[in-house]
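Only one chain is given next, in structure tokens, and it is the form predicted alone.
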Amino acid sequence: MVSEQDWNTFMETGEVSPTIPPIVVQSWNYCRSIKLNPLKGYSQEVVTGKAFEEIMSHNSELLKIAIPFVQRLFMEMKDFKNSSFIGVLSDKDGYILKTILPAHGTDLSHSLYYSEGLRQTEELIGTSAISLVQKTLKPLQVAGFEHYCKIHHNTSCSAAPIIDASGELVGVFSLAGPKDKVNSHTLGMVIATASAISNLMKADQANSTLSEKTNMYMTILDSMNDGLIMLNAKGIVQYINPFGAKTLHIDRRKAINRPIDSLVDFDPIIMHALRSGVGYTDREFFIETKRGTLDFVKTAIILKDDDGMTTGAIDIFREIKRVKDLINKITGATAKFTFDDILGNDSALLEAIRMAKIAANGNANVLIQGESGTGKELIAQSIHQASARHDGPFIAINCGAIPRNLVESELFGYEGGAFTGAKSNGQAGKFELAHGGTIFLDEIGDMPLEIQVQLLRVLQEQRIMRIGGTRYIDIDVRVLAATNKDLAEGVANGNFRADLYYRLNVLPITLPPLRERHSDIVLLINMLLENKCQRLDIQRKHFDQESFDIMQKYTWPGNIRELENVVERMIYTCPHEVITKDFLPANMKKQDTPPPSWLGDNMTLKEFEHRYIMQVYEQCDKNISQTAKSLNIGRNTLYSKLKEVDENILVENN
């Protein structure tokens, strides 16, 4: 909410709060821009008699429909009977048409900025929601001190536009009140009325005959994509919407005048709330049916006459997997990368990429093996994307990087309540967000050993338990897994779960190293070359045969990760079309030279590892920061490394 302080501050100043949001920064700056006066903010711009008749007339079309539509919303829902918000339908080009007030309403000082006849655009009154909403074509909520004339500080509208069967804007419902009464519903049910019109609009358009009966009322509620109930004080069915009523499998024909607890087979929780008196919002149930456990997120509206007597009540009802669905797809719980974006051809890449589209056409774990950097995301987004389950979200956590003590209630959720700090209404974990796609659990060979347990029983049941929970939750999640680690050594010396090993490693698919892949070195070069230069819009550079021989000779242990970073890096320091090996960092030069004795010796990956690091480590004078920089790690994973050659050797160069 934006505050007083945030724009006296932006008047001062023309500082911005970062809690504004951008599209009111947008219109403040406008409105600034044309030095639009911000004590004032009256429309000067009114058209009576003649001309107000024949804007009128112009606007015939939407008149017809939309008066009669929100007088009759105004006088059946008592919530507006007896509310200090009144109606107002504008035209297109920002003029009032026509302004329908309460027929019990208090407070209605706002109404005079909203007079028939007056004009309200940005240029005029500045930032208000009809003004946003005829420049955006957006529904928007405008309240307090977001509006940038200061006599709209104390009123809040809420205003959505009309469109018709051309897609062009005919006008802009709105509701308008004091500040404090602003509530996200009111959005909603703008929102609802504004589609109403326009679609009545738009078969009216289309010659479609309109019965006189037809309930106002009950378009609105129609058009809603949540299902939604009405009851009498008896619990009597009065209304269900046709979303509501598909959601429940419900026969809304047959559902009329019928008790609610006869038309499902579980307790109705609205019952509770009606026999209270007492609603709630956006509260999670788990419903127990015959058809399965229904999860919904619901709120109960109490309705009450004059007297404060419960005359029935309104239940709003979504099912909990439409509101994850929508949490992904804002947070971008999606694979974006295909078969089609891995370049290289590899005879181990290949084999690959042929057990990976293996493992696209089933369900099996798939457990994806190869250093850091080596493409191990990429493998399981295509994996994700070539399968049945593409439509479906791709989670995507890596379990290193949790907290221990949070891995648990990340995976599986909580309850409100659960621990200290818990959020109040508790939180889904991540295998409830990937419920019908897909969940890639990176360096899963860092999970703690009392997690793997837990992770084990997911995989067996498909079912999981939240932390402070009673109950199971049933989910149809398809498990990828990566590792940088040698499992079967974790397995042997007692870091990882023989069975979890197991039940994950069905289907294996293995990474080769950058450096096994000679051949694709100087595709991997041109291919990043050409795409970072193309996105930083400069003219394409390329290397010269020294530098390509001397990143083909060189280990890269930092694989492709290492690859895209260096090249990146040299297209910003080089300022020429040809990149000579000037530009290369430090210690790839420095490969360049005959390599150490030790390098053709018999050993093992981890000892090769080792050596390597130790070499680049002497190289460096021992200094910690520019051996990790050398060999492009993070420092506290170079402690690590070097602890595994001798525990001693920090001690002993401290």
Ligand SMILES: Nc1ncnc2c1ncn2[C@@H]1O[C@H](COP(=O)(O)OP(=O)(O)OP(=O)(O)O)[C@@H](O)[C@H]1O
Contents of the next structure:
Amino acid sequence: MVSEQDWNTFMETGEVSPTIPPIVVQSWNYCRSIKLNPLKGYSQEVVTGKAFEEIMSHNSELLKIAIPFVQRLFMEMKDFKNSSFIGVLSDKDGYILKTILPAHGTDLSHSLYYSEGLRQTEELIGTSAISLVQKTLKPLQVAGFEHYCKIHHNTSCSAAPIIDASGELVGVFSLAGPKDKVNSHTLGMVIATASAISNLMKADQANSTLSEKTNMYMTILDSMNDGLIMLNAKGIVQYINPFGAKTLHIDRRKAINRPIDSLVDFDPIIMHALRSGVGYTDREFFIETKRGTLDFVKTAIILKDDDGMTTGAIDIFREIKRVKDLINKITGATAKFTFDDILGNDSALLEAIRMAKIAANGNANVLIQGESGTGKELIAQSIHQASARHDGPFIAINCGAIPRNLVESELFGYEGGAFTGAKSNGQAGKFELAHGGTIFLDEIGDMPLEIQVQLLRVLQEQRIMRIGGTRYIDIDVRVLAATNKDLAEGVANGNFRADLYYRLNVLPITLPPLRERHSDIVLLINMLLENKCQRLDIQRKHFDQESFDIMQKYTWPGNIRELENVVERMIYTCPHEVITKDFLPANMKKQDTPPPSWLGDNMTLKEFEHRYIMQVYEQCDKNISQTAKSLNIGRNTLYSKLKEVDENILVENN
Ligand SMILES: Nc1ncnc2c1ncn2[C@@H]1O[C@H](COP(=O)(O)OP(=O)(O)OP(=O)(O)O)[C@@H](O)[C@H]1O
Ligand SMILES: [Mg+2]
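Next block, the form predicted together with the ligand, ref. the form predicted alone:
Next comes the full complex, and the chain you just saw is listed first.
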């Protein structure tokens, strides 16, 4: 116990009696060093009004937990409800947030020094329980003359720190009373209260972190575009997300705590997984319901406890239609051309476009005929884009490019394990993927006869059965077919089924070859030059009149695709702004040559051969390889024939 004498001695001389606890000595020395007036010692720092409200709101978490707790202490505990102790809750900076008086308190004059908004630190009020707890973070009691300032000599105060989850000081709780009322339980009581508040705060923080996380997870599940149901081990719904409820036509609010089999009008597949305890990933299921067949890709996750007992299941499901839309999006199964991309004023072309626009307005099957490179795919895409199905997929399949034995599975799909090499989960065919859109069967003339029979059936019935499957899948698909072969001839010689030909040929569209579109050639060349130069970001190039003439007379066996290639090549290979005939491909220039004048002469076959060989030889700039290639003979044959004409010809050539 520090006596008044001890205090006086220190204040006069600075000497300390050995009975004074070291922590008090340390604090007294500090107060002396900062020249704190021991006769004053009443905190000058008080916050009120807005500033106090702000401090209160900073400490709302602490207040929310501590106040009810302390209030109960003073309401219910015998030791306190009639006592002269006051409870003081201060924040980490020493501001008194709340002073709580006992329900039926007596002799509370010391409460004056603990008014709300007052700040108490060692610098402001000297040695006190509250200021030392702030410094040491340890509970302690400071009584009577231990206080540095005289004003507190009649009080005794016990204080303990309130610590948060990260070990930081958030506040101090203390009980202050008259010096003579202090007893040893008081500090114990304060420690118990402060640590209970600390623990409640930690729990509260943990709870709010947990509920933030739970909220986040729930938001994710709620906004998922897949259906998700959580079941307990008995198949009772614990959670169903909005998308799942919508897909299965379940009222979400009524679903919780009800068995899944009472909520749907079919046998829930997830129950089999739950019973067997074995889950699966991305498996396809067809579910027969009263509203029709639902086609799902499902994943079942079985939840187990540490002993391996099934505790529940998570069922994630996605409608196949959405999976297919996704596939089409990723694989680019969309049309990009429209009627606006088709260039030309040729009357046959305009007639083809007119027919195509009629086709776009309806749903009839269309057969597009035309030589290679005449724009069959362009027309097919334009029809799809102008049709009511333009939001649906556009699936093109080249019947000539797929190995014969795979055509069927490509078109119609297969069930798991239907044939060697089939994936175990099965696969949807192009017809299924094209559902709601258009399928473009390119090179239909190359379709194997046995597949033609099946295609005919699909066109008639508007449904397919996968290879190895047992059920029909309804499909709504418009069929556009194209061929560069003469299908009528194919029918005549038995390579193409007549019935299929007539089914497809409801609306025939025939694209004219480029050589018959004389007026369009100039237009196309100019458009292509313009577009390509622009795309390459180079100066616009031009063909001179001579090369233009050659191109117009050329027969263009590869049609517009060939024209595109030639123009592109010219742009790359000719360094000048004006492209001359020298840059045109050799085969085009050859055609340009007028018939030789000697053709009318009388001559033997041998003579004719010699003259003709010489002519080609000259045309090919006396290049042996090119001449041989043009005449379709070997180089050695050419040598011997040239020697027949003139022994010295090759010497000259070398
Ligand atoms: N009228 C046209 N206007 C502009 N470009 C065209 C026109 N016709 C075709 N093309 C272009 O020519 C190229 C070949 O067209 P497309 O692929 O449609 O021909 P195709 O008849 O399907 O050929 P193939 O029989 O070889 O498959 C494409 O780059 C296309 O954009
Ligand atoms: Mg094509």
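Numbering follows the first chain given and starts at 1. Note that this is a predicted model, so its numbers are computed, not measured. Take the two forms, find the largest set of C-alpha atoms that superpose within 1.5 Å, and that set is the rigid core.
> Kindly check if the Cα atom of Phe145 is displaced 2 angstroms or more between the two forms relative to the superposed rigid core.
Result for Phe145: yes, a 2 Å-plus shift.
> Once the core is superposed between the two forms, does Ser372 show a C-alpha displacement of at least 2 Å?
No, shifts by less than 2 Å.
> For Gly436, state whether the C-alpha moves by 2 Å or more between the two forms after rigid core superposition.
The answer is no; the displacement is under 2 Å.
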